[in-house]
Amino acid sequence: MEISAQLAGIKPSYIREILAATQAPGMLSLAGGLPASELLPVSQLMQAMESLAQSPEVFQYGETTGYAPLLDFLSAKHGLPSDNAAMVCTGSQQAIDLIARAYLNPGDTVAMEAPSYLGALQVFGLAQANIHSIEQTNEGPDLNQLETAFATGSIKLFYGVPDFHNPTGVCWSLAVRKAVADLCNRYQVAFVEDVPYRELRFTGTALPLVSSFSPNNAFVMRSFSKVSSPGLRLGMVSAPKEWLAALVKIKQASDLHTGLPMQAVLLSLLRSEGFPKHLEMVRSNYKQRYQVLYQALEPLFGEYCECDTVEGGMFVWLKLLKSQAMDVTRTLLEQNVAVVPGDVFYSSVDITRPALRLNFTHSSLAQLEVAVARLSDVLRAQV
């Protein structure tokens, strides 16, 4: 049977495809955006699951928007404006898909940073949208390029990851956040704010959401995969009530609603007395892993690669000075090290320089050191 034309033009996710290779014995993976398995709050999740019998209502069909007690808790926790509403999704990835399906027609244009999150590139590609790439600086998107793009009148949405950007780890400055909100308001471009890593800050001071400066002109997508468990597949999208109504209609047709038992489990976890301490432990642990990775890379800086520091999240962006990303990636796989080439994070011909995305949250300290040692050998050998 012939597949649809829009699907035929979509490449499979390199990251999802490489995950199979990372399961091979002896493979060291710096590829996926995986949290540390040993730090998952398994005991707290088990207790929450055991208590489900006390809430038989979660085993019935539910509201499309989600489990009401969870929505009430999250709305209060995040201080949602009174004219905004929220919906629980099957991961924040589903929220991107719902926004695209509800608001994009083939040929509409979406502005995105270059590089950008691969999952969003896939969703907007499937929606047959045009991608207008905005170069990224170390403080966020290039504001001159962004305003020039907005001034054309052709941009419908601007998708961004302001906190510990995937793949670069960049955290937008306060000035850039305010400027982006102002530009979106002025040119009537909806901002799609994706913040899955926001709670993984391990140094520095938290900055306001971009949408806090423009609450009536933004979607905000939160993920619980990085702070609870990826397997729960839970996220949340919030937006002005009239905007969210369109997403609810699409979700009704897609899967009726996200599974209620896991929503109840998440609520129990987030409410538990031990969760703040758990989250602080995760941040401290990730900070240590990041420092080990960065220090192991430092001898390579200047001659073979460059890497900016990060204040949180899960990734560093290693810019290669003498090697091609795909060549390094293939050679490293032969050395039982998995990384992601920077090429896959660009829409098409926007690649400006070779780079690798390295994850530091899933591997142990010793594994990080071994992986970088093998990376060092590959970079030196390819000169």
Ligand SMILES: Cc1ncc(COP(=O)(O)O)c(C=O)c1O
Given for the second form:
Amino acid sequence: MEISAQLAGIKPSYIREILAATQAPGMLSLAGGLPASELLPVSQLMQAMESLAQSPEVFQYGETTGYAPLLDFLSAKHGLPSDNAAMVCTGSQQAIDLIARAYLNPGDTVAMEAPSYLGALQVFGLAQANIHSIEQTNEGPDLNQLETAFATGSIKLFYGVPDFHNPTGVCWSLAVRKAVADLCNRYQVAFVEDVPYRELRFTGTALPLVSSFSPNNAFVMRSFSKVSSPGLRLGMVSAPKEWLAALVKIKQASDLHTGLPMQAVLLSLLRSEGFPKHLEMVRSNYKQRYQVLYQALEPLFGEYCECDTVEGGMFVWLKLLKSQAMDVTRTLLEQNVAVVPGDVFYSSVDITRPALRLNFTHSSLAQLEVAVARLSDVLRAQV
Ligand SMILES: Cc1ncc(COP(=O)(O)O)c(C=O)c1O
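With the form predicted alone already on screen, would you show the form predicted in complex with this ligand?
Following is the full complex, with the preceding chain placed first.
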């Protein structure tokens, strides 16, 4: 059967090949965006699952917006602005899809940082939107480019990942956050703030959400994948009430609602006395992995690659000075090391920069060191 025109427009991605290869025995994977399996709060989740029998209502159909006790808890925890509303989604990925389906017509233009999150690029591609790329600096999006783009009057949404960006790890500065909110307000462009890594800060002080400077002009998408468990598939989207209402309509038609038992399990985990300690432990463990990776890479800096420091999240962005990312990725795969070539995070091949995305949260300290030793050999051999 012939596939739809919008799906036919999506190019097959080399990243699928890489991610399939990460399953091979003996493969060291710095490719995925996976949390450390051994740090997932499995026993706390099991305990919460055992107590589900005391809440039989979660085995019935429920509200599209989600399990009310979880929504109440999260709205209070995050201090949702009074004229905003929230909905639980099947991962924050679903929220990106709902926003695209509710608000984009084919040919509409979305501004995004370059590079940008692959999952969002795919959603906007399926919605047949045009992507206007804004170069990323180490403080966030280039503000001159952003204003020039907004001034054309053709940008409908600006999608950004201000906290420990995927793939670069960049955290937007306070000045950039305020300026982006101001530009979005001034030019009436809705800001789509995607913050799945926000709670994974292991150094420095948390900065306010961009949307805190423009609560009536933004969607905020939170994820529980990185702080609890990605297998639960739970996220939350909040927005001004009338904006959220359109997303609720689409979700109703799409899957009625996200499964209630796992929402109750998440609530129990988030409320538990031990959860703040668990998060603290995860952050300090990730900090150690990051430091080991960064120190192992340091001898290569200046001659073969460059890498900015990060203050949280799961990734570093290794800019290559002499090699092509695809070549390095292919050679490394033959040596049982998987990384993601930077090319896949750009909307067009014309604007790619040679770089690799390296994940530091899913490998042990020893595995990170071995992976970098092999990477080092590959980079030195390619010159
Ligand atoms: C920037 C960004 N947004 C959204 C997601 C999707 O997260 P979730 O598991 O909540 O669907 C990811 C996953 O890696 C991500 O990196």
